[in-house]
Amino acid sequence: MLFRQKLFAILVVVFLLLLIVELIRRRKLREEYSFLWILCGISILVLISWYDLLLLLTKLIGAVVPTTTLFIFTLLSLFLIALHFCVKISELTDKIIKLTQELAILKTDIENKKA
């Protein structure tokens, strides 16, 4: 990997990690979700910094260029984060349906008591 590419990738990852920390500090991002983003950033930073590991992974997956390996692992990380969020959204949807049903039952009980 060229020095410029390595430097650029490290700067981008460090910037994103600092952004994540700032979002947590401002309470825009919950700690629960920040763990995934920090883990993703640190793993990419390790792959960038530990070039021999990157070359080994490149050979293992059959990629030609190490930057392709970085790209693949970044996409895989984002896919896993998206999958996690889909699971969370499904859980929240179920909870909303249950709360809506309970609210409808309570409203019906209150209206029946008034009548």
Contents of the next structure:
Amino acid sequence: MLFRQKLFAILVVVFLLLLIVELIRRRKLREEYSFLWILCGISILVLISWYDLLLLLTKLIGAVVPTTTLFIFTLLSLFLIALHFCVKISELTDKIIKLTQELAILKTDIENKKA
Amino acid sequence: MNISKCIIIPAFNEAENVGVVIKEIKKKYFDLPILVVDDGSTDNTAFLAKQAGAVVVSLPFNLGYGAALQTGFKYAAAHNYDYLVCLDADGQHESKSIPSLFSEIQNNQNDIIIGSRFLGESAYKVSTLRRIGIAILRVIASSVTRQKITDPTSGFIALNRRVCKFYSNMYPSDFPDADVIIASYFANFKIKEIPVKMYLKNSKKSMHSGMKPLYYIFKMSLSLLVIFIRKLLTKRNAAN
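Swap state to the form predicted in complex with its partner chain from the form predicted on its own:
Let's see the whole complex now, leading with the same chain.
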């Protein structure tokens, strides 16, 4: 891996990690949703800085060049993050349905009692 | 002991029909409480239902047919109703069949009574595509429950308090069909079908219009698969 490639990748990951921390500080991102992003960023940072590990993984997965391994792991991380968000959205949808139903029932009960 | 009964009608933009449906029921069964769950209608469904003498639970936005029906189950469970009959607001279910549904469920031999449009003399006609869909679901529901289920997509049903509580916690928010029948069977509820009369819908819109049938097939297959996996896991856990 060329030094320039390595430097660029490290700078991008560090920038993204700092952005995540800043969003948490500004209370625009909840810690629970940032966990996977930070984990993904740190994993990529480790792979970039520890070249022997990257080579080993490249050999293990049968890739030709180490950059392919990086792309594969990044894509996999993004897939997992998207899936995690879908799970969270499903949970939130269920909660919204339950809340909406209970609110509507309570409203009817209150109106009926008033009448 | 006083037995309390209730009719649940989920309604979405049914201003044209809901009043007529309620008045028709009230004409014959004046004392029977009718609960209309207005599923975020943009017309005056809720107002007309109230005017016709129903109790109306208004959802602030559209949640889907199943979720509206489940709201009715939650209301009925909270108000301790013993027996319920559910029917659609579009006037396709004939109110004359309500007493037979109630009398069957009040026998206490079954927990769920499905009003089938395909039993008896009913001449209800459905489109070819829908007929194929119903036939597939009929085969699946019948073979799993080991009894003849002719109308797994019927929304004209009666149920008792136990099922009402079960459905309050477990009910699909979009299309409740054969998956609900199978889940109920796996939960050890007894199911029976009786003939009822149904008419073709008065309204032009359908919850099975546009691209929805494709999503419906996908959703129903996935839902059935998940129910079978859950059942297998429950069996395996029980064996361990």
